[in-house]
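Presented as structure tokens, the chain that follows is alone, the form predicted on its own.
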Amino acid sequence: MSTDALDLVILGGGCAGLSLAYRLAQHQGAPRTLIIDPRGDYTNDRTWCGWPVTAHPFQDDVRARWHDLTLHTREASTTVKSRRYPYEMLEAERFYSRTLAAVEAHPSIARMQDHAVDVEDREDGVTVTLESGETIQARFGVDTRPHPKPLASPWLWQDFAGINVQADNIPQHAELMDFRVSDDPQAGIDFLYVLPYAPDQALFEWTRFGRPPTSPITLQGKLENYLETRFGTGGWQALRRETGTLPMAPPTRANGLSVVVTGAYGGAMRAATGYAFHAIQRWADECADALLKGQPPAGARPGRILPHLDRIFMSTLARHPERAPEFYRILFENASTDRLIRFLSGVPSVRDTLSVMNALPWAPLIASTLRQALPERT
């Protein structure tokens, strides 16, 4: 496909960029679109999880689903159940295969392996300068690339190291958060995440909420030590590894004149949860619908109320990291499960939001709210 007279340029060919391109590729009259991404090969480098509160086109690619999820603290364990919203896991390999095949088959959508070094955003269009020296012109742009910046309080980084493990005695129940592994809340809020997807296989992931970000080598070491203790030396095999860092924070950039931003760094991810995949799917539906109608692309819309609630919750975690396990346990014990799932997924009703707020201890939340409302002392 010629890159002349493009309607749309998508910067970044990850989850957000390919989710949008996949939807456009379902229509013969799709806008002339170019995806720019530096990677040459796509590998099975990510696992996405969450609740399918709204439908998405990748249901056939779900690796496993769980109706029961358990949360452990040193004091107690609680299990929540939802028949309506099973927790689901997708591996990047299947997602990439489906989306890339759709893009390759469409005459008006193409990929280019390159790195965008400059983006000129004007009212009448977008000019992207590539590392190769080539320039690309398009009427609109969608920027899904990560734009990391240092985070200030109360925002945290979510760092994780995961290993797909094969072993005997794999647990058969999904464990969403196991805080019993945490030994130093001041270093970060640590928990283990276990998702069994076969009788002898499970994804084990060590996650830390903290600031500054933690080296993935540190978290991999903690996870391997845990697996050695749990299964014994030589008692487990690593089938696959992944690491990642996500900002539990507001978007680092705003929409421009002809370029909108989205993705994990662009407002598609709930700051207080780190769940992104299903929110990205909702954004991709909305953005593709606008483009197919000949309208400008839509950026991610975090909403008006949830960002305020996220700030209050994150402020509370920052002030009381040692109480994080207690807060999550109380939340899962007291809130209606389906209401909590819709809240965590970013699509709560007013009653869902009130249910979740009532489930949490009020005193620390009110203190965090007042600290934000009152002027800081100098």
Ligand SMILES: Cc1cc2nc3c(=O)[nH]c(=O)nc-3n(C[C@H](O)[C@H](O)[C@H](O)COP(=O)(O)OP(=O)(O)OC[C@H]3O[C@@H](n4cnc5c(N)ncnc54)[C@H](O)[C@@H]3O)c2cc1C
Second form
Amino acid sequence: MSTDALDLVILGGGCAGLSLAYRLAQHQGAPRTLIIDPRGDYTNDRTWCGWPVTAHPFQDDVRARWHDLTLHTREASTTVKSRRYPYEMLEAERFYSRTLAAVEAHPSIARMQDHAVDVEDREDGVTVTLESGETIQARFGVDTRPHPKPLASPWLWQDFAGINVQADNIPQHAELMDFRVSDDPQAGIDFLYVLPYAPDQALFEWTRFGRPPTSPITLQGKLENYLETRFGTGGWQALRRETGTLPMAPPTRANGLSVVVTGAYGGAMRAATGYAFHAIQRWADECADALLKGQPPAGARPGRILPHLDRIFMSTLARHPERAPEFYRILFENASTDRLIRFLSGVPSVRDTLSVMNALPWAPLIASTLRQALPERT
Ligand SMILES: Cc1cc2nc3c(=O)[nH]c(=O)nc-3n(C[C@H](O)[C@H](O)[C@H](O)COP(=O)(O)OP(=O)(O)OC[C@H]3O[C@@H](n4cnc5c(N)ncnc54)[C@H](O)[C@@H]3O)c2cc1C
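Form predicted on its own done, so how does the form predicted together with the named molecule look?
Next comes the full complex, and the chain you just saw is listed first.
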């Protein structure tokens, strides 16, 4: 495909870029689109989990689903059940192969392997300068590139290290948060996440919410020590590893004139949870619909109330990391499960939000935020 007179340039062909391209590729009359990404090959680099509160086109790629999820603190264990919204897990390699095949087969959608280094955003279009020196012109742009920046207070980093483990005695229950592994709350809020997807295999992930970010290598060491203790030396095998660092924060860039920002760094990730996959799918539906109608692309919409609630919650976690297990336990015990799932997934109704707010001790949370917002008294 020639890159003259492009309708759309997508910067970044990861989850968000390929989710949008996949929708467009289902239509003969798709806009003339170029995806720019430096990646040469697509590997099984991540596992996406979350609740499919709204339908998405990758249902056949789901590796496993769980209706029951357990949360452990040192004081108690709570299991929540949802028949309506099973927690699901997709491996990136299946998503990549499905989306890349659809893109390859479409005459109006192409990929280019390069870094976008500069974006000129005008009312009448966008010019992207690539590392190779080439420039690309398009009517609209969708920018999904990561934009790592230092985080302002009260936001935190989410760092994690995961290992797909093969062993005998794999637990058969999904554990969303196991805070019993935490040994130093001041270093960060640590918990273990365990998703068994075969009788002898599970994804184990050590996660930390904290600031500054922790090297995932440190967390990988903690996870390996845990696995050694749990299964014994030689009693487990690592089948695959993944690491990540996500900003639990609002987007650092806003939509422009002809370019919208989206993806994990562009408002599609729920700041208080780090969940992005299903929100990206909802955004991709909306954005593709607009483009197919000849309208400008839609940017991610984090909502109006949720970012404020996230700020209050994160502020409290940042000030009282030792109370995190208690807050999550109260939430799991007191909120109605389906309402909580919609809330965590970023699509709550007003009643869902009120129900979740009702479940938490908001008075200390709000007091904590006010203390942070008010000038210190001397
Ligand atoms: C290991 C891991 C596990 C995760 N697990 C979950 C989960 O269970 N559930 C969940 O909801 N979310 C999860 N996330 C968070 C989120 O869903 C993913 O990060 C998701 O991939 C975000 O999509 P994205 O398109 O914003 O970013 P990416 O998928 O990372 O895509 C961004 C793309 O931009 C490209 N790029 C970078 N620089 C440039 C440049 N200069 N020019 C052009 N392209 C560029 C990159 O090569 C990349 O392909 C996880 C993240 C990681 C890293």
